[in-house]
Amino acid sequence: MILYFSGTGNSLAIARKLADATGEALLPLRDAAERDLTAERTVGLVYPCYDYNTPPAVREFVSRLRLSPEAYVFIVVTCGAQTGNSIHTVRRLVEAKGVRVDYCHKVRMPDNSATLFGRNPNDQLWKLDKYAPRVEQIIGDIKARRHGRHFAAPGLAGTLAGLPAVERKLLGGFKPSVLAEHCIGCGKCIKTCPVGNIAMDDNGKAAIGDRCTACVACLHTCPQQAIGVRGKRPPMEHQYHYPAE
């Protein structure tokens, strides 16, 4: 079974390589943790690093599941550069219920986060040719259920980070909101945003709560540009999704 948290794209598309080259199933990570999963033999965990750590809603699944200690457990994270703790997180909290992670390693891919700072993440496309061999690596590696814990140590960015005073604010800093002039009522960022946390309010306007993740699917997603970041619209040739999907 390959579980996968992703908001524009990259790690739910490495998922999908991993599950057709392994034959496992797929499932978002948010249905998983509903889910007894101690029959399951192969147990993949995919998703991305959000400000050298681990994306909060991922963290809170994780440390739902139900898996067997003798499955063979693996970790692939998707980063625009670094990992940070990303995979340490998760590590910890998959070995607390008893259960080894037995390989964890890393995919390179566009920073959909760039546009915040003025960048176009289009312009990392670069990035899914680069690392595709990485992906074959780690296909094969787990294919012959390998063992290896590559940046799965700790370092003292993901630490810092993982804060709670600084995580709240770099999550706040990076917590999109509604501009709501521009917004038509379309619903695609209800749909979406992976932990449902998007309405639409009484003025048919969409409306985002107070279980953000800082994924920013819905700043791409919009069709009008009608979601940005500290009030700034994103230009529409920032937005970004995995171009396969």
Ligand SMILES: Cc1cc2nc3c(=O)[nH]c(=O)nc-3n(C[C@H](O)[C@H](O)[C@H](O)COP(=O)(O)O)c2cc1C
Contents of the next structure:
Amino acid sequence: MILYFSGTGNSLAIARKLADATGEALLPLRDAAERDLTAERTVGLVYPCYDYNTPPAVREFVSRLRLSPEAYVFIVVTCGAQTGNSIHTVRRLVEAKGVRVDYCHKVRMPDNSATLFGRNPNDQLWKLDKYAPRVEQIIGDIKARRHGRHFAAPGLAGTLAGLPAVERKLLGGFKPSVLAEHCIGCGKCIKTCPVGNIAMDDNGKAAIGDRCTACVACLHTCPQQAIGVRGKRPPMEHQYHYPAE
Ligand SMILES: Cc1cc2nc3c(=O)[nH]c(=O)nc-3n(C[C@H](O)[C@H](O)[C@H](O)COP(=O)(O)O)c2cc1C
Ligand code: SF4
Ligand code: SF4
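Given the form predicted on its own, state the structure of the form predicted in complex with the ligand.
Once more the chain from above appears, this time first in line as the rest of the complex follows.
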């Protein structure tokens, strides 16, 4: 079974490729956390790196997973450039259950947070071709049930970013808010949020709750560009989603 968490589709696309190639079922991590997976003999975890670490929602879901020590368990992280602590953190959570993580790897993809720094994630589509062979390599390794830990040590940035106070500050700077004057109440952001953190308020405007994991999916999805970070409306051409295949 391949379990995924994804805001803008990169991790879902990789998870889907792995599921198609191996014949494993595909399930959102959020749903898997409610199930007993101890009968599964293959469990893959696919998710993005945020701020040199694992998204808080992924940590919460993984900590609730029930897995068998007999399972072949692997992790694939998608990132813009560097995985920091994102693999270590989940590996530790899984291994605390007495379950070994057999294989870890990463795939670089367009950085969906680039727009928060004034850059266009769509300028990074070249990564999809460049890293396609990496995905094939991962598929081959998983099918052969190889063991391997293909990731660098987190380094100073990863270690610092893992400190709770630093992480709160970093992620806080990525959390979007609704620019109500532009919201037309279409509800697309509500459907998109992978943690169910957006609702409609009494005025027919989207309202973001307090469980935001900073995936920026809502910011990239809104057809009115009515969701921004630090009150700034994103340019339409910066809105990113993994392209349809
Ligand atoms: C809040 C936030 C923080 C991010 N931090 C990092 C990072 O530290 N390193 C990195 O390489 N990419 C970082 N990214 C980019 C994402 O990891 C990357 O675009 C990922 O493929 C998105 O996956 P998704 O489309 O499945 O949500 C960050 C993205 C967001 C939204
Ligand atoms: S997607 Fe945009 S316009 Fe639609 S409800 Fe959400 S914030 Fe409002
Ligand atoms: S509110 Fe937006 S940024 Fe926060 S978790 Fe939901 S979709 Fe992601």
